[in-house]
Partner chain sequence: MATHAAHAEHAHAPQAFIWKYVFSKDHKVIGIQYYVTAMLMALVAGLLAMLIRVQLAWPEKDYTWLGKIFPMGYDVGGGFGVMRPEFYAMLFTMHGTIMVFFVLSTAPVSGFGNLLIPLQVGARDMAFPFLNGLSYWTFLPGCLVILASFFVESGAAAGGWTSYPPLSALKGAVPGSGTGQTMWIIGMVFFIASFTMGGLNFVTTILNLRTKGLSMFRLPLTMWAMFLVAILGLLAFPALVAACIMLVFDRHYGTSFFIPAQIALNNVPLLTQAGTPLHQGGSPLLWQHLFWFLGHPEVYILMLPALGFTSDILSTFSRRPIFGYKSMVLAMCGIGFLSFIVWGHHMFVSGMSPYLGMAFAVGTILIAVPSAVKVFNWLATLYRSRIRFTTPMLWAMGVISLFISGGLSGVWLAQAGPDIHLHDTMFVAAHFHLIMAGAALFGVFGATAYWFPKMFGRLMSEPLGKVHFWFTFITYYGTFFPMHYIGIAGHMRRIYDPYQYEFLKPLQPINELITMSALILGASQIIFFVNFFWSAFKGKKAGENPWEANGLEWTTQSPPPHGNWPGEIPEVHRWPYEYSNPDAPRDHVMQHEPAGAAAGH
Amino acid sequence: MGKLQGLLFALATVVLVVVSTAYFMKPWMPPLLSDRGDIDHAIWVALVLTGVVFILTNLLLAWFSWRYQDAEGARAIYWHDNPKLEWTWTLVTAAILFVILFNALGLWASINGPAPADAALVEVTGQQFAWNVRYPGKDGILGRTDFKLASQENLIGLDPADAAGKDDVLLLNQLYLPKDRAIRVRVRSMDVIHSFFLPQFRVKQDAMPGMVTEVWFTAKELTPPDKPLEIACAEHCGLGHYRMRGQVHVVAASELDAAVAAAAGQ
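Return the structure of the sequence above as one chain only, in the form predicted on its own.
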């Protein structure tokens, strides 16, 4: 590499480091509105560690490209391996990754543990291309469903013979959450794989056909009535995937039942 080439390469590398660092220092995730702050913390720890390595390695690359350039009479030198150096960087890297893995397993266990006993219950069923949201009635029990009973009039296959389901409330693309009270979400699919995604709450759970999965969290901020948040599908599920969206409303816990009833026109 010639002198001018080395200088230009070094300058371009430094610019890349500066621009990339400035970009990632800005808030690039949506504001957190739930109790899942540990997820953001884990993301930032990983970003800082990888960012430091990125900055150091690229600055060294820029330095070497500028400092050690081709010159008349220069000869390449063969450098034998250095087992101590290789063991050192391998063990240091393994230790850092072990700490990250250990913390990630603890985080995974905490967010996937049992929901509090007083958590509110809601069921979200993905279906090309909409979200069917069902709340239990006064009995607090969701009625039984069977996909064989699904039809245009009974989208989620609710069993009419089950008395527990007669007071269930079904909404289309509208999810109401209680503020400062844990919400337990049962996630289902009526057809293909979907992914129930609430970016501001750091919640993402695949909806698998033939399976019922659960996720729980606590919303921490009310949403203005005219500015609901978004339910997104984070798994490509067909030609209408782009329009599989719903709205999230966070209301006071004491107003949840009334808000759900009003949305259902009851």
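Starting from the form predicted on its own, produce the coordinates for the form predicted together with its partner chain.
Keep in mind that what follows is only the chain, not its partners or any molecules around it.
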């Protein structure tokens, strides 16, 4: 009975290692369309490092459970500590983790660094359950908004008194990104917390009511006109959270204004 259990546990562990590793080898990440490849790289490094530890520790677990079965008359070793060994594995683990941490901090700093000066600007305002997309128009300035003005006709409360807002272009659930030109996205919310998620661009930013948060990135590939990608909401925002879906199009930078205008004209 005991023997069988140990064998089974070893077997199960080996199967777990083999199957899970095999599946991790598949390309699960959605195809990358932005300049945030460093995130993919960090994930890949994490996969390899933790994968090695996963395989090694599990193989030890399997080996021990198979090898060290209880047997009549035999005794286990009496070994209860070894400070040198313990310090070694503590410090080695800490060292590896600190290398990972160092890289992670660098990556985080670069993602949160200032956007290039020539970046395009767009505002995305989450609302139960849609994404309001606003481009600044020719003047490059987003007009003032005031939530008090919000209504069925004026979803984000655009202030008609502000001249800068006159040429703003509003789209619903349609986001156009310029290829190879950085874009700054001002993320806002009209009601509860949403999260602006572009899986293929490795972008996720919560939309907080009462706050403006900003992310920037650069799209690197065009999307075929008939096959846009998707904006998802990643933060539970109510009963329609699951269908708070938008479309993303990447167009040539020179065609951005035209594409936006065309979309608004429809």
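This one's a predicted model, so the numbers in the text were calculated from it and none came from an experiment. Positions refer to the first chain, counted from 1. We call the rigid core the largest set of C-alpha positions that still match within 1.5 Å between the two forms.
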Residue shift check between these two forms, rigid core fit, Ala74 Cα at least 2 Å: yes
Can you give the CA shift of Leu8 between these two forms, in Å, with the two forms fit on their core? 2.5
